[in-house]
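Next comes just one chain, in structure tokens: the form predicted on its own.
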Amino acid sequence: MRTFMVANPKGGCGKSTLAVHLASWFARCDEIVYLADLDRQKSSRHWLQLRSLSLPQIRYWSLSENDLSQPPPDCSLAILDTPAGLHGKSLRKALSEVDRVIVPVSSSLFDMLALQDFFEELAEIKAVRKDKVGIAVVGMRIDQRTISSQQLIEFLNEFDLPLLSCIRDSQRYVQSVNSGTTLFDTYSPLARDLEEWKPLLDWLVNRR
């Protein structure tokens, strides 16, 4: 059984995107996925009620941020999407039960100055320190060709944390979380999407 947690500490940066594609592809691939929502907005688990039973199915997995119990026993996977603000005892926490965190970032200027201290944190984390736990950085809504792209690839080489792949900014994305799907559930998704979402689904997929 892997454990998946997509974290930053700022909203709006596309963590609950992130987290529903990532549960509709594993559930392609016959795991058996479990989806937690620590946010109170609770996006994804809304998602998921729009979600169609003629879908590969993805289950829901009742977590608060103080009780991060294990998975139910038939789970193979599970997806934890976390709340903004997510530090201290509680990062920690989640980092002692988790395999992999994906780390999704924009290139604004605000999102850079919220994760200089949450990777300052991590770093200081004894389970990250021993690399028992990976983590991967993925741009969101990001456009490879421009300058505050390059700016933000700077800003990761100060934490030695490469950005493993960049997702677009498209209407595609809001149209299918809109209805309950992602992009992995349409019968024939853009070469150009399957190419931005590869390097992060082998990273996951990799045991190391």
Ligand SMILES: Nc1ncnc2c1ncn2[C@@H]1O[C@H](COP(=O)(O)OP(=O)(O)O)[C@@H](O)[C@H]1O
Given for the second form:
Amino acid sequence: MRTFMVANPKGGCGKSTLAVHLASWFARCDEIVYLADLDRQKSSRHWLQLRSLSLPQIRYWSLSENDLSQPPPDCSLAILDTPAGLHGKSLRKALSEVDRVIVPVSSSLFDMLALQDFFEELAEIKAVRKDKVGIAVVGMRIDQRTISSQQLIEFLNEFDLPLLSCIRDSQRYVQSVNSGTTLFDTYSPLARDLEEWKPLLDWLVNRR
Ligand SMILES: Nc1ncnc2c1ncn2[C@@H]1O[C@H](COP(=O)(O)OP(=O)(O)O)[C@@H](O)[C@H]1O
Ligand SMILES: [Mg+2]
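Next up, can you give the form predicted in complex with the named molecule of this protein, since the form predicted on its own came first?
The complete assembly is shown below, putting the previous chain first.
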């Protein structure tokens, strides 16, 4: 059983979009996937309610910031979508339960400023220092060929964190999530999109 958490202190950076895409990818890979939504807005939960029963199943794991119980016994992979502003005790508690943290980021100055404290806080947490929890940064709505992605890489260098993948800005993400699906549920996901996701998916599958 493994647990991945999607986190970033800022709202609107793509946490829920990333979380539901990971859930649908791994459900497609025959994992017994549970999706937990710690955010009061419950975006992932609403998405799950829209999801057709004919698609690979993703189960809902009811969880809150204050009650991080163990995942259901049949769970092979749990994905935690988290709220903006997760920090302090709640962040430490959540980190003690997870194997990997995926941080979706954009390259705007405001996003990078918000991340500075978050990365510093992560670096001080024991599980991260001891390498029990791996951290990956994913550029969200970023084209790898742009100056924005270069600026992001430079910013991440300060924290010794690589930019693992860049996911482009596309209405396909908005439209698919609006109908309870993901790009991975469509009959033929674009090769270009799969290529963008591949480094992240490989890193998550790789047990180090
Ligand atoms: N790669 C993308 N391309 C286009 N729109 C995106 C992409 N990722 C996220 N969005 C949109 O950005 C907005 C915020 O995303 P969301 O996943 O809800 O962020 P968060 O959970 O961090 O608040 C949503 O409207 C979502 O559809
Ligand atoms: Mg969200």
